[in-house]
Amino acid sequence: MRYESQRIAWWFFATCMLLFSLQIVYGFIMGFAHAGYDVLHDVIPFHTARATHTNLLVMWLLVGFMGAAYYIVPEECERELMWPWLAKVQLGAFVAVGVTAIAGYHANWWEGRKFLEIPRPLDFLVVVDVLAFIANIGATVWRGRRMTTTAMVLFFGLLMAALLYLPGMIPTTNQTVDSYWRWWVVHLWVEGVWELIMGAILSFLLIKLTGVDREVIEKWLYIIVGFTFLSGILGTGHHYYYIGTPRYWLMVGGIFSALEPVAFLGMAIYAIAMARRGGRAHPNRMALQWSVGCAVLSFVGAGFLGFAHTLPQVNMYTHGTLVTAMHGHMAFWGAYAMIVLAMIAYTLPMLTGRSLHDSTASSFAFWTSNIGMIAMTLAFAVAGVTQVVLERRLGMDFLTVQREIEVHFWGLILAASLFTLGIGAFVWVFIRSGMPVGRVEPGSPSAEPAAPPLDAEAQHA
């Protein structure tokens, strides 16, 4: 850690740990409800649990992106954060809005719009809060001593994420028009600008952890991320198949959705190649594992599993089924959750001065959470395919099918329990690391080591 204001990132990451843990609790509520034991229905109905679960996901990922930006931008731009006090105010305001929204869900005060359930008055507060964040980051980049590609792409991704929140606020009484604009927020976030944010964070981590030349990493990684971003924009069409839009979206959505896995595969291959050819033995091996794991599992979840059910001929049967949950869980975990956890794993020793990154608990957290998520994805896949066959092919009643697939959710609950053990270990390491300290002096065990000269092969990779 080179700058005092980077310590602010710790508070954002601590908030991530709290919100992520709460999200898992609501996931279990939904899992038991699917298994036939909806014992909390009178207190937390399924639709409330679902809205809370998905919105907590969005909240903690956004807080994680903000924390990552507050750590990366000062280091990339070689200056302190412009307004550290504003970052603290902005975090408190964002959490306050989130808590109010979640309380509103339980009190049935919400918009009936999937993934955008937050009450409309709170939308304006979110906009103000995010604008304060963008102003803080933007001013730091503008006044910095240098302007790197990593910092610029991160800032552009965050800026576009803020701007693309606005289409979801367009008032309309037409359901088709509302769905059209709603996917500008939901899809263009997760399969568009969030990928720029992911790419910038991954670039920063690979530069720090592998020692490969910055120009090499930034050039090739952003070619891949740019292709992913381009295919993701027109890939929005796979949400327009059956909502009343023109039929040409079937072709546009199908073609560009089929291109998305190619970009994610390139990202996975590239991250592995950089890790292998870096020529640098960084002591924080867990951060590197989370970084490379992010690239690999984002291809599996967002790329391969997304392609598996977004072609129109397949989506006709899988749309709105648990097959979507299969894809969604692995995609969000691989592409975004893991990159935030990678950033936390990398920064924690520098922020706190304690070197727990190579502990048994850290290794247990990585492998157990990933095995648990893979098992959860398989459980969703079995339940989803069974639902498609019984409901969409054989024409059985929806509620009858739900009872038939209850048994598969016991496998899901077991897998989720394994996943929770892994995340619990990660949170335990975070807590044991303690509070942030001042600058970590060069030469200390948790300081970033100086990069040794690269061999010729790595320099020209």
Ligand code: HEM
Contents of the next structure:
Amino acid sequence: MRYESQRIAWWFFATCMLLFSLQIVYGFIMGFAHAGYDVLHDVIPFHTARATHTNLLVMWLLVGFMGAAYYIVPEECERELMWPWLAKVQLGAFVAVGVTAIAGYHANWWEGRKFLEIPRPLDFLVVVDVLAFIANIGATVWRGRRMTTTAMVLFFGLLMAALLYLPGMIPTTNQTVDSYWRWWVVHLWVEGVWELIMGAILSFLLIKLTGVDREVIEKWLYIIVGFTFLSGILGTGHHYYYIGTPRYWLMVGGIFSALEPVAFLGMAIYAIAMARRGGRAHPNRMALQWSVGCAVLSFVGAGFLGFAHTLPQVNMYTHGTLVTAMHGHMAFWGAYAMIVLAMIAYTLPMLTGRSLHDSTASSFAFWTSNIGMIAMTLAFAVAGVTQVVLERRLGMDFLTVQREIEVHFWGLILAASLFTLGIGAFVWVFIRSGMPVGRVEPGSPSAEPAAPPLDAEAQHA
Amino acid sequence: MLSKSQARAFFLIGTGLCAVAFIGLTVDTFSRIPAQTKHDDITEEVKRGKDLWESNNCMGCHTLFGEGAYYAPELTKVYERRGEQFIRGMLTDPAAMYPGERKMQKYDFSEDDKTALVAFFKWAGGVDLNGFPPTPPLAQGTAQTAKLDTQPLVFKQTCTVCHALDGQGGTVGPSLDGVGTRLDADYLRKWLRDPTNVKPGTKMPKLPLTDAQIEELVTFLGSKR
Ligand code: HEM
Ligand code: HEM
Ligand SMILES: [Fe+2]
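Got the form predicted on its own; could you also share the form predicted in complex with the ligand?
All chains and molecules follow, beginning with the one already shown.
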């Protein structure tokens, strides 16, 4: 860490830890409801729990991306952040809007459009807030001493993410049109521009952690995000099969979305190859584990499990069943939750001056949360496939089938408990590391104690 | 091997071409949506129904067009499946319509609100979804389908929610197989007019049935021996 303003990232990451923990609580509420114990129905009915669960997820991931950007951009562009005070104001405002929205969900104030439940007046505040963030990052990149590919890809990913929020606000009276625009936000985010953000963060981490040449890493970054857009843009069609849009989307969506796993496979191979190639070992092995784990599990969750239900012939039967929930969990975890956690694992020693990456708690956090999430995915998979066979293929009544699969939700709750233990350990390490302190040494690649100067790119530049 | 600038060119050209194609398809799609979704049938009532659907986040439990949550039934074809009276019942007191089942939110809707939501479901059921929701390919053979066709509409829409007949239907009430041997026409008539009159505290609700419907049901049930 070389710049004072990078320290702001800590506040973003602390917010992530808080929101993530809360998200898990709401996940359990839904898990128990599915298992037949909807005991909180009068206080937190299912739809409230669901909107809160998914919105907290999106919120902490966005806060994590912002924190990552505030850390990465000064380092890549070799200058302090343009307006550090704005970053703090902008975080505070973002959290305030988020908390208002979530309180609203508990009082029947929302928009009732999956993932975009935030009420319209708050949408505008989100846009203003994100624009302030983009301006801060953009100005820093613009006035920076160098423009790296990693910084540019990150910046454009964030900018496009902000712009793509807008189609979700187009008013319409037709449910089909409503859905059409909703996917411009949801799909083009997770299978488009967020992958740019993920790819850029991954590149940054690999450059720092493996010591492989920046030119090589950034070349592959271009190829991978190239594949992302080549397949992902027209791949939006896999949401236009059965919502009242023309039949040709079955073709277009089927073909292009079937190619989407290529980008994720590329990401996985690239991360593993770079980790192998990097001769010198960075002391923070945990951060490398999270980075490579992210690339691998994003392929499993998004690539493999996405492909499993993306062909129109399959999707006809799985559309809107628990099979989708199976894919949603593993994909969000592998691709986006893990990249944010990787970034936290990497930056924490530098931000706080305490290195706990060799502790048992750190490696317990990694293994337990990942094994827990894989088990959760399996529980959703069994429940989902059973639902598809009984309800969609055999024509059994919805509620009868739900009673049949209640048992798998006890499996889910068990797996989720394991997962929660892992996340508990991660949060524990975060807390133990303490507040951001220590001295920034201008020109030194890292303020981490006991870290030898092994920043490959430092010699490069 | 590709150089970095070639890699960048691949990225920029690929993205550009796909974005242009996507926007082109979007324009074409918007020219076809009105016909495919019967846009002219979207009356003021349907619009209000959509607003209520959104402002109450029904999608937080249900799916419509297969989109939403996986906690409650898919509602695209609910108008055809259950009919207006039953839907109004759900929007008045869901626990009465599905006693002892998974909980739906109870709402304070006015009669106009209910009419609007019913109109919205009626419109949604008419949209051409390219074959979704699918007819279950492995459902018990054609003999079963033929039997369903002899059932009066009101029976198919309402009574099967709670009762099974020939192995199809809900499990809230007893199966109605052979009910004609157990109960006579007079009892059935009285029962269907108001179950609570016959058996106070019963879980079967008083359903809004016309006299003609009751007669049709009595004849139909009487034949189930
Ligand atoms: C990291 C990337 C990804 C994430 C976070 C993600 C997440 C999700 C989520 C949350 C949904 C449910 C959306 C809703 O119903 O509102 C969904 C649906 C879907 N995803 Fe993904 N996904 C990713 C990548 C992919 C990929 C690469 C594919 C295809 C190969 C894919 C195929 C699908 C399909 C077909 C559906 C529709 C399911 C249905 O019809 O109910 N996803 N995804
Ligand atoms: C650890 C405890 C967790 C439990 C018990 C849990 C449980 C659930 C349940 C029951 C649903 C609702 C499915 C439905 O509509 O019926 C859901 C939705 C969802 N959860 Fe979780 N969850 C947990 C953690 C997570 C984590 C860590 C993530 C992200 C990394 C996540 C992402 C999602 C997403 C994206 C959806 C929406 C899925 C869709 O619409 O297809 N959840 N969760
Ligand atoms: Fe998608």
